[in-house]
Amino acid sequence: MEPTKFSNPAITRLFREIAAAYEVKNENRFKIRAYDTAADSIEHATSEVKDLWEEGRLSELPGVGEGISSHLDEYFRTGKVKHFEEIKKGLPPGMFAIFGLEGVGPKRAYRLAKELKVKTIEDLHQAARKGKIEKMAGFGRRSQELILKAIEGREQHQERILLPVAFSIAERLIEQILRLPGVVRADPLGSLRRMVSTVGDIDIGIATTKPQEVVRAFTSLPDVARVVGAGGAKATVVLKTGRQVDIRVHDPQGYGALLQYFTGSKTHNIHTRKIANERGLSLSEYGVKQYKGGKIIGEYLPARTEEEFYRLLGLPWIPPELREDAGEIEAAQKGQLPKLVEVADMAGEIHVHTTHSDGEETTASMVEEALRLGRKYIGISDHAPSVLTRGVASAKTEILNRKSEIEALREKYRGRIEIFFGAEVNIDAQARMALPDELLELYEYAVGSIHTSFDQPKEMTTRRLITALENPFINLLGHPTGRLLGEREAYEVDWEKVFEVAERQKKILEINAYPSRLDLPDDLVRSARLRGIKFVISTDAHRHEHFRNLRFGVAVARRGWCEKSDIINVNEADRFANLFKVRR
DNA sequence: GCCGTTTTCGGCCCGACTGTTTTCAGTCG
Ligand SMILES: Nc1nc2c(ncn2[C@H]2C[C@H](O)[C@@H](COP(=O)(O)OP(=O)(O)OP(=O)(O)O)O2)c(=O)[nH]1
Ligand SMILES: [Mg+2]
Ligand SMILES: [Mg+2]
Ligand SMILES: [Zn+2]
């Protein structure tokens, strides 16, 4: 499936292809790395590079630079790089179609395209299978049974997947990691650790006295279909599911070394190992060795934990979360880094749905449910009646139907958990908020929230969600970019007005904790909270499981830098009442 | 090709596994 023009995902392909291109030519690595790292960022990116680019913002891209940026400028400009066709002149057109293929890099990309006049992965299939490949030099049976293996899983081979859906699949393989003789511990590491708000493989680190054993047993385990790799160190297999895991072992002694470098991010290691060269150190997952001219020498002093590991380079522990070379290195020279939100700190929350709209519980059970776990308050934010299908009066009736429901509650639960009446109101395609203030100003506070009409251009989306920041009656904007993780992408929307509008009015915006939305993203969050912007944690539960999911928005706030003071609903005295400003 | 409270030039992270490699290249984390 090709990516559409222009997008990210086109755009890191097309770097991709560059760097790949190169290497065959066997330009300068770090020229190629350049590619590379730019490709990286881009996928990474959350922002649309085109909108960079019209903004003229695209130097704020790491790993882009003057070169890059004119490439770029005229890819946007000309739909083509002229640079790039030169560059990949003179290469058969094949390669890229194989390129990035399991265990198919350039230089074998290259070779399948050029001798086996391969075209497509089709082609490459059919060469596998008549044994063509394991003719080749440097080609073996084993390389061929891969790149077989490889494209008849490629169907299989899925998008990157939800938190919760990473976190089940690595607490059933560390629960029977745990039981392999030798295993002291166990961690889900990776991108899981860092909390990322999607996750493309499992990584697990493993401290063991007897590593050999531990691989050898792993990847014997009946959940595994194939095993890409393993040695004395570590492991990569995927499941039958198709997802890959990746294993790293490594001795108690020196664990946290392997739990630093596991853990990533990718650039956070290569930022944090160039600091260390500097220091005349060199780091890596064994440990710390010394640095000098250019040379790696001595033995590794080896790191227990991963605060003994950063202390050795003279730095805190940086909380995973934070790990993504944005700033956090040097934070923590600096002293800086920020006291992160915790999930214990959070007391209540007020997006919260019932059989009223189109919950599944009924408001006294979700109140019950929340108040079984610990919750200070809950508001219960339904969607609210339409004015449209039942006329001004009709709704009316139902809202104060509603609201005298929540006053019984309220009292029956005096003393052990408040209880809000709020409501979750549309912002029409024409940016009106769908129930008039007279109706609005029943309740004591409102979520104002986009749920139709999500292609509009950037000025209209932007204007719907300033008008709701700008009606009194609306406290908070709901999952602000309208992202459903792997089926819908966010509309398009002009952030920095919109955070200027909830800046100026005080607003706040929702962290919704629903696993497939994570909205407002991290990045936002991080460039809000910059402005003084305060935020609400929501788990927008439909039904009781959804409580659950509280910890994942909590994530989002941790990754967007987010302490105590910057969330709303945490257990602070009087908090939420003064900073919300419920209407009572 | 990128990037900078030691630099606008001269560096750029470091190691595991595979293959047929007798000393290293390719690919990946
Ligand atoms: N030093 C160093 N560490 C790396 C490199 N590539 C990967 N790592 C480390 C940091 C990563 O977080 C960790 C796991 O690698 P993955 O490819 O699984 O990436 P990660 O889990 O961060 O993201 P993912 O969700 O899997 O795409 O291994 C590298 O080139 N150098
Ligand atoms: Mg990973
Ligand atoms: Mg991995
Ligand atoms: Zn909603």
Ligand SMILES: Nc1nc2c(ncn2[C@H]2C[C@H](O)[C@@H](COP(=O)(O)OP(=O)(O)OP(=O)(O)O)O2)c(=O)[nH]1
The other form holds:
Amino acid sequence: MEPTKFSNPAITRLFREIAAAYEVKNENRFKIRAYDTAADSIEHATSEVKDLWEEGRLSELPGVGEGISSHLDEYFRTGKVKHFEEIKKGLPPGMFAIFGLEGVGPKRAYRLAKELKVKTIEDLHQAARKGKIEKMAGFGRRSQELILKAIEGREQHQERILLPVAFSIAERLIEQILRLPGVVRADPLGSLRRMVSTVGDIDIGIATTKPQEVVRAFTSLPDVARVVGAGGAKATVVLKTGRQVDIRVHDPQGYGALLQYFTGSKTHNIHTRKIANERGLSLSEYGVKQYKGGKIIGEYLPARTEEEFYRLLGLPWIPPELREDAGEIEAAQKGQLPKLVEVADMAGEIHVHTTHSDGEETTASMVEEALRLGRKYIGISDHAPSVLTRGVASAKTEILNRKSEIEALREKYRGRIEIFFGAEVNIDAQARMALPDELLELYEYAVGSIHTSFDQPKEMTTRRLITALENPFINLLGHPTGRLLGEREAYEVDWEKVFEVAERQKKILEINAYPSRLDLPDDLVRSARLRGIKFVISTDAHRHEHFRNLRFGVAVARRGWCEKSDIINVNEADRFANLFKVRR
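The block above covers the form predicted in complex with the ligand; next, return the form predicted alone.
Only one chain is given; partner chains and other molecules are left out.
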């Protein structure tokens, strides 16, 4: 795999290393926060930062000020930043390799690297296996077990790209490809086209009458840094960001066959080949031919589109998101494919953060963006004020002040967009809501979510989720599995029990579209849907750009076989408020 020095994950990692170095050296906390904020912004950006730099648009990144922008400029021009090298001086290199694992913060990473002389993740893995970590002061056996679990989980997710990042890269390239002479059509392929939550490779299919010219022109696009291989009907390049991209070109007459073949999945294609053989046909990436007496005969049959391809098999077109050989072919044969929900169906947002908690924009700013995007309603659900640090009386005053702001905005925007007043409330480690009911009832709705103690036993985590579902003031279970893609595994939960309670209580589950969450995952969405449980698709937006991620939440819903009727925020405001049990 090619190194991705200028990719968003590499830059995110670099900034987190600088924040870690500052923390170990006990530097000003504002410096630490500045680099962590910039790292967060880049990590969740849906465009490659190097592309923004080349276009003079770094100022569009929230949390990236003039000083950090100048460091990025130096990094993209020279491949290094002198200031960063100075900051890291005197620190063991191994700490930068291991910090960031779950349970290994900067100061712990420093101690592990210095005391155990570890230089890589593998060194740390060996040390943990030999029981060296539990012998260190302040660690113990539980810490060692968590580090082992984190390392093993990390190894399973290496080299995967978050769906929104892969989508953005492919989208940008396809725009350039479509401008090339002779190109009729271009599409993402593989897991990206199926909208899987993480993507291994970026592959693009191109329909063209001029294959050699298009391959040559593609390898000369401005985003291409190096050509790995090119010839015939395909090419492999490395972009300036370090990402590898493969293209495959095909004559438009048989492009539907190529598109279907390389979209996959492998198990779906095995099943379609079996059907083809039963119908006297042979399938390949090049097209569809007759198959008789154990021999492939004749010319390729017309398959310009996937619709024509599936028609040859006696099937209706199957949406890419469903192609996992999980019953979609049988449903197609019976005429029972779901009519999947679409982005255009969505009417409102109800999981939105502002500067009242960890959001980056004011309530008015987020309302304005929702209005601009044509949303019919928006729910502001900032993290609830803490009773532990403020006390009940102070927390109540804060809630009422926020409510007054919402009421004023509701009056200002009356007739243009509906505004709901909610909160996201933590489900604590003792399976209690972080706010007492007397404060929860001040909100029009509440999202119950786990934000702490992710490594509890399965029984306890299950109990925590059920506590939220059984609370009369909790309307929605937020990002239910707690996963952070590539960073943190989902916590262990008895989903049958959780779904049983959600069904009985008629509670709504969230499909969270935040790039590193995409949670509830599609397999659990489908399981819950079979019980008749309904969903809200939300962006968990912390700034206005995050509203664009809605399509990825819709993709998860589609992979979970959801129709419009399964999603309640496709409804107009009054109908939604009734289904969501908004308290007015």
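Numbering follows the first chain given and starts at 1. In this text the structure is predicted, and so the values were computed from the model without any measurement. What we label the rigid core is the largest C-alpha set whose atoms superpose within 1.5 Å from one form to the other.
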Once everything's superposed on the core, is Arg551 shifted 2 Å or more at the Cα between these two forms?
-> no
